[in-house]
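Below, in structure tokens: the form predicted alone, a single chain.
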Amino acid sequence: MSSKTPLYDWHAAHGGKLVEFAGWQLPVSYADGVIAEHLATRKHGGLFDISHMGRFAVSGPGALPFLEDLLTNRASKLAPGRAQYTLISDPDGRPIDDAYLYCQGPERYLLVVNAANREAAWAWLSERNQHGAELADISPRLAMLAVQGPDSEDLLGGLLDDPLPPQGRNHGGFNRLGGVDLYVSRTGYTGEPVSFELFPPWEQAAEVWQALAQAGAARGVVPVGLGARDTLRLEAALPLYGHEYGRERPIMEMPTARLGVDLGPEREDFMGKQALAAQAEGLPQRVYLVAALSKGMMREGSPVLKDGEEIGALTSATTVPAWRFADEAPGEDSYVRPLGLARLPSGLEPGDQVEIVYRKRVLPGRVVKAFARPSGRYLQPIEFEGGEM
């Protein structure tokens, strides 16, 4: 039987189309659908129930040496109130999971892992706790919500008792919302320049969500399901375990892994360091961004060709909506475009022409640097040359 987040009843009562995902009942979308939720997030904001993620508390004098040993980023760089992207690597530089680490105080950390990897990550870390860190799987006690998008700062600022965390990504702090104590961090998984994650107690999460949904509705901020969550992360070119990351794939194949792996001279030895350093010198394959240059469909697993020869396949792909911008802000017109991430031979360059095959139709495509770029408080889509997209 799948599990339910504290917002299950709210989702069911508000038109959420509930599906099973990683052992949880979660909405894939609401009545207006995936495209409307994606566009609303980019223009105003979106609310996300992400309580299915795994949350581990790491504390005590052994916490920092434990994290320094088993995580790829440098936990010692985090001051209280800061967060960082990181990975849990095996000795061969292959991922147990990718994760986010929040320093909430001296000798007090919160590690968030993927829902599907919660048990595996917990077992891996628990079995290697050689420094006596105090570990607790607090997933059943601590919920996790996200507020993402350009209006999220005004929305949250009007609800929180204390000032928002300092400007700049990865800042966080304890706060109160409607009498509920919670932790607020400027982090997220949509690529939005303005984004927050909230950690309220499990039993009070519905109260916080209702306050956000009610105040957000007047601003055009909408609840968002799994479908738009995936198109948003794909447009931001963010990796997803089981797609870009996999148990048998080298971590450094994904370019953004470098944000979560510290191989600097001041970094002491950690699990997988030598293997990751070798991977950083070069790998036969890596993950690239591929944009189709005409209308059409493409999906995960679609073959990618170059000069008529198959060279790899898409690891994530779908049709992603986007706003046309006017005066440096989303206008009234929108369009859709096929975007994907692909595992291809190393050495390709942005601008290289490729082709994507889906159901015997061949789409012209191009390797690109990014699908979108920050523009003030918005994430602006990049329109690629080559037809209506």
Second form
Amino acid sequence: MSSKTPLYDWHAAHGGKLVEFAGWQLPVSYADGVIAEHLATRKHGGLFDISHMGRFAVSGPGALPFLEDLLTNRASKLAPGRAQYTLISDPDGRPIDDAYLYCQGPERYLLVVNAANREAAWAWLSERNQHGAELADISPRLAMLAVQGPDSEDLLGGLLDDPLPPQGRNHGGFNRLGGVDLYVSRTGYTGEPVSFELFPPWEQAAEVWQALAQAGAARGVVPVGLGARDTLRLEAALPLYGHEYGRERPIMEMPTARLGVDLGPEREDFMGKQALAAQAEGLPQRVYLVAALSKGMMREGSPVLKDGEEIGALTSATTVPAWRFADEAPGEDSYVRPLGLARLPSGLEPGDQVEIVYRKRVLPGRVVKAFARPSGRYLQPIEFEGGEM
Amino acid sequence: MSAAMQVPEGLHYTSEHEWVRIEGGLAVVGLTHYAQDQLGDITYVELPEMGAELEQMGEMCVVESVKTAADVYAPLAGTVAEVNSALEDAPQLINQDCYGEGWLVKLEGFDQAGLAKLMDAAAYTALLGTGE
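Could you drop in the structure for the form predicted together with its partner chain? We only have the form predicted alone so far.
All chains and molecules follow, beginning with the one already shown.
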């Protein structure tokens, strides 16, 4: 029996194609489909129901030492109103989960974990609470919505009672929307330079969503399902647990892990520190970005070849839509391109030629630094035919 | 089966959920509404080469959706005279308008006799189990 988010009825009534995901009934897309939702997010904005994710409240005098012990990033760097990417490591430097930590006030933190790992992460953390932190799994009480994309700031600014959080990623604060108290943070999982996540109470999440959907519709900001959520995060080269990360993989294989692991001199000992420091010295494999140089298809599991020899496989991949830009903004034309993340031997460099095998075809590809780059308030696709990496 | 599944009159259908419309001397081929609905969001189409000679119910092209890859078969023997190149950058046209803008291939020199092996709208609707 799968769970329903507070927006289940809304999704069903608005053309959401509901599927089972990590024990939840969620829309894979709405009527216009994955490609249209991806493109709408990049040009105007998208609304995401992410209430399936796990949310743990961590508070009291023991909160900070608890978080410093069990998370890989340095929670003490966070002032109230700030957030950071972090991981939960085992002693061997392998991930229990990756997570986002929000500091909402003195001795008051919110830790967001993946839906599929909620129980495992909860068990891991609560069994290791040696500092008497007050822990609560508040997932059933607090919903989570995301508003992502270039017009999201205007959209939210027009609906919130109080000013938006300060400019710059990872800033947040308490606010009100249509009489509902909520927390608003400049974070998200789409790579959008302008992006927000909202945490309203479970019972009032549908009101907040309805207000966003209504005001968003006039601006081309649309509800987005799991399908485009995945193509957006892939285009932004963000890792997904169970694909780039896994229980048996060293955390530092993923380049973005370095954003969530603080091994600096000021960092006290923490779970997995020694193993992670050793991993940072070098690993036989790591995750690379691979772009195909011709039209075609590739999927997770597709073999990657170099000089005709199989060297690894794609951990995530699909055909991802993109706008052709004109004058620094998305134009009217779009195209699709195959993009993937791959676990390959260390030492590859951007520009290295590879090939990807899918069904009966072999696609020429290239290791690249990024698939897209922030450009003002847009995320602009990088076109690889022109020789960029 | 949704009652809203579209099965236009005047087309010929295969049991593999392709449709054919005879237009002048050409046979226009596409995926049925049921097929695109089952596949979900279509993200890539691998079209056949121009001039390719196809056999009836031989492999014609591949359609990829978020969920899966599906082989599409030629409803009639014939030669590929035209492919819908708009699908290369906008594969979602198949979801949006499978009997119109989302057509796949046009065949020339197609085998008229092969039409007899295909279903009309009523027979295809019955196959889908709407039981009209």
